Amino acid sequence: MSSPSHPTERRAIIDGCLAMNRLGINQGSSGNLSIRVGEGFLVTPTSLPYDEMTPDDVVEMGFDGTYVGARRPSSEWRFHRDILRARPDVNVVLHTHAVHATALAVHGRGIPSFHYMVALAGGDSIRCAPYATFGTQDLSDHALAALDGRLACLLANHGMIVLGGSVKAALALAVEVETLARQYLLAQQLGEPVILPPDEIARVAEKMRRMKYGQPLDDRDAPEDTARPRG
C-alpha cells in the first residue's frame, strides 16, 4: 500500500488538533483544519477524534469540492475550501469551539478594539458573522465577509475561525482571540470598556508589522524600539 501524499501536512493536521484541545480553545473533536497543498488542500475527517486520527484518516481535497480516501472531510469543508480559495496570503484555517468566544458568538457580538493587541486579527475589530447552520454555504459565505481584510472572526452560535500562513501561527492566534474574549468578557462586569480609535490600531498594527510582532526575528532584524547594549 503506497503511503499518502504530503505527509509532513498530515503529520502538522493532526498535531494541530490534538494541540486546540491541549491549549484549551477547543473541546472534543469538535473543531476542525486545514492546510493549502498544491492545486487543493488537507482538511481534517468528519466524526474521528484527534487522538485517533492517522494520516492516511486526513482527507485530501479539490477546490470543486471533490475527495479522494476512506474517510469523508469535516462538515465543514466548505468553508475551509472557499477561504483558501479567496485568500492566497494564508495556508491554514483554523475551527474551533473555544469557550469565552463562543461566549460571545451567541450573543451575535464580536471583539471591539478594546486592548490594542486586537490588531493581531488584521483591524480594529473581529467580526462575528450571523448565524447559518453549520456546513452550509450560508455559513460559508458569511465567514468570508466577516473575514474580509481580516485573519480572525467569530460565528454567531458557534465559535471562531483564524486563518494562518501555517498552523503554528493559526493557533497562537487562536489562543490570542480567546485570550480576548475572555478579557472582554471581564472587562463588560464594570461596564463598556474604553474603545480604542481606529487611527491608534492601524498605528499598533504597522508596528508590529515593523517589529515582526509574533512572528521569529533572526539575528539581522532587529525591531524597532529594541534596547542596545552599552560599549
Contents of the next structure:
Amino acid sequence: MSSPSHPTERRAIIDGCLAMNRLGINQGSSGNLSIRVGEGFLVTPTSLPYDEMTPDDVVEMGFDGTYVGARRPSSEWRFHRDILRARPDVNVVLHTHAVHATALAVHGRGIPSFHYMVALAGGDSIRCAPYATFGTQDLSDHALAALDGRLACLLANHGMIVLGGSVKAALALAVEVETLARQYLLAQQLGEPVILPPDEIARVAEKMRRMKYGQPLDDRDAPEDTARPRG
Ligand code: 13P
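Can I have the other form now, the form predicted in complex with 1,3-dihydroxyacetonephosphate (13P), not the form predicted alone?
The complete assembly is shown below, putting the previous chain first.
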C-alpha cells in the first residue's frame, strides 16, 4: 500500500490529541482535531483511542464531505468542515470535553470578561453555542455563529471548540479557556465577579496585538510596548 499523504500533519494530529489528554483538557476518545491541508483537511477518525491511532487512521476529507481512508471520520466532521471552509484565518479546529468548560456549558453559560485573558479568544466574551445533538448540522451551525469573530466557544451540554493557526496555538488557547472556566467557576462561589467593561477589553486586545502577547519572540526585535533587551 502506498504511504498516506501529508505525513507531517497526520503525525501532528496524533501528537495534538495525545497532548490534549495529557494536559488534562480532554479524556478518553472524546474530542477531535482537524488540520487544513491542500483543498480539504485531515481529521481524527471516530471513536478510536488516541494511544492506538496511527497515521493511516487519520482521515482525509474534502469540503464536499467525501473522505478517503479505512476509518470513518469523526462524528463532528461537519463542524470541522464548516469552520475551516468559513474561516480562512485558521488552520486547526480542536474540540474537547474539558471538565470546567463543560461544567459552565451544561448551564448554557459562556465566559464573560471577568478576566482580561478572555481577550485572547478574540472578543469580550467566550460565547456558549446552544445545544444540538452531537454530529448534526444544527450543532455545526450553532458553533459557527458562536465563533463569529472569535477563536473559541463553548458548546451547551457538550464541551468547547478552539481554533488556531497551528496545533500548538490551538492547544495553548484550549488550556487557557479551560483555566478561565475554572477561575470563573471558583470566583462565582463568592458571588458574581466584577466584569471588565468592553472598552477595557478593547484596550487589552490592542495591547496584546502590539506586544504579540502569548506568542514567543524569535528575535531580539521586541515589539512596541515591551521592555528592551540590554545591550
Ligand atoms: P468522535 O470520536 O466521533 O470524534 O466523537 C467525539 C466527540 O467528542 C463528539 O463530540
